[in-house]
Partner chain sequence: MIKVENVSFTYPSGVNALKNVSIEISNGEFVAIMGENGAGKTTLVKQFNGLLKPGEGDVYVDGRNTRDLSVAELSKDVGLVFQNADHQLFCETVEDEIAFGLRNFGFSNRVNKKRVKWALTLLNLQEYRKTSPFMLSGGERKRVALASVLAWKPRVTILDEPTVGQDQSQKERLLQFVRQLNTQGNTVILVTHDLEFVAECDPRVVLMSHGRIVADGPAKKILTNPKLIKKTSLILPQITQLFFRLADLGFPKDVISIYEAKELINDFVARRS
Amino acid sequence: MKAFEGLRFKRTSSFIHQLDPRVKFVLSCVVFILAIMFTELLPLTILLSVQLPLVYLAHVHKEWLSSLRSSLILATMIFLTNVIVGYMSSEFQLTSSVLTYSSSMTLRFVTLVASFSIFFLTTSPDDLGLALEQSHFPYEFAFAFTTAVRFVPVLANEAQMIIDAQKSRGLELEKGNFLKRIRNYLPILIPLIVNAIRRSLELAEAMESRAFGAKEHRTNLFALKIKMNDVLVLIVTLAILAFSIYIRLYVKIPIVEIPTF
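Write the structure of the given chain, one chain only, in the form predicted in complex with the partner chain.
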């Protein structure tokens, strides 16, 4: 359940929170493109570090760090896989370039997690839904998306209550061999799923009795508007993208190598 913490929206107000979700999405996508564009350690390190000021501006450093921490296992796996494959394909020698390449791949992954974590931490599900809608996604899609995001904490909470109830009936999750342990989770999964289905049916009824889908075009109480700050951030983001493309094409990036021992 902890793994979701790093993606869960934190309701505070900051410069970053107030940016238009579409602009933030473009920002995250640009980070994504840049992370794919470069394979060298230096630019990837820069890419990761330029995100730090954003994290501090948004006051989400605790949650952001926890999402990085939960990506650690996957990052380690990426590193090890790359090292092993590189080691085997370079005639069983642990060369400096294998280590460097593996580190960049790992850094690339961490950079991506970092940037999307900032996006989800600072964008409320409602804003995200609005953004999808105003970008001409079908409303049903936007609604399903925001509902799913909103129900994650509810589900996590419910899972905890179910675990408590079953432990009170003598269930011991960590008992037995591997197969038995998987079976131990049945008394938790079944009520969780049954309740989720029951709730979704209730939600559907409640929505229909409030005329969901009655009219082809819905109107919204709130609409997203691009503000001055959004334009500025967008310009800076695109400028960075253009600059990076220029560097990629015409500048030789200094190689930082990780030495072998």
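Could you present the same protein in the form predicted on its own, rather than the form predicted in complex with the partner chain shown above?
A lone chain is what you will see next.
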């Protein structure tokens, strides 16, 4: 369940944490756009590398690396799927272009995971909700989104506790064939679903007792304000986006291919 550690906010004092959530969201969206824009291995490697200083400044390198390690299984599946499809479409020949393209698609996925992991690790759910409200999103949408972000790590912890409890009672999850292993997880899923339903009912009762939705226009104790650091980061981010679009349109990107043996 360490895959959800990348969604858990880590409260600390750093330059990245102090940035406005809207600016960090724009930064994550720019990384997403650039990752979709480029399919070459070199720019995707650079795009992943430029996130390392942000991780260092935010002091979340352990949690960030944990989220990347948890995504390795899905990244491996993406790589193997692209290799198999490319191998079959190349008349059953494993060429250098097939390996390069498969590696690029895998690196694109890892880059996206790394970017949004930084965003959630450095952005408080409360600040995220305020940012959505001040961006004129409906409060119901902002509340639902921040509640989901807040409770995903909680459910992951509950799932890990249930797994440890069932293993202590003799449940073996790793033995048997694929279908057997799926059936072994039924004693994990049923208590987890029951706890999730129970938690949702408790949340609904708490919202009802506080007259949720009774007043159309809500007020907040705090308000987010754009600071000079936010403006500078936003300018640099948009400049990088414009420069990358120029490179995509007018500059020939060197092709780095993975050799076959």
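Residue numbers count along the first chain shown, from 1. Keep in mind that this is a model prediction, so the values were computed, not measured. C-alpha atoms forming the largest set that superposes within 1.5 Å between two forms make up the rigid core.
After fitting the larger rigid piece on its C-alpha atoms, the remaining smaller piece is found rotated by 9 degrees between the two forms.
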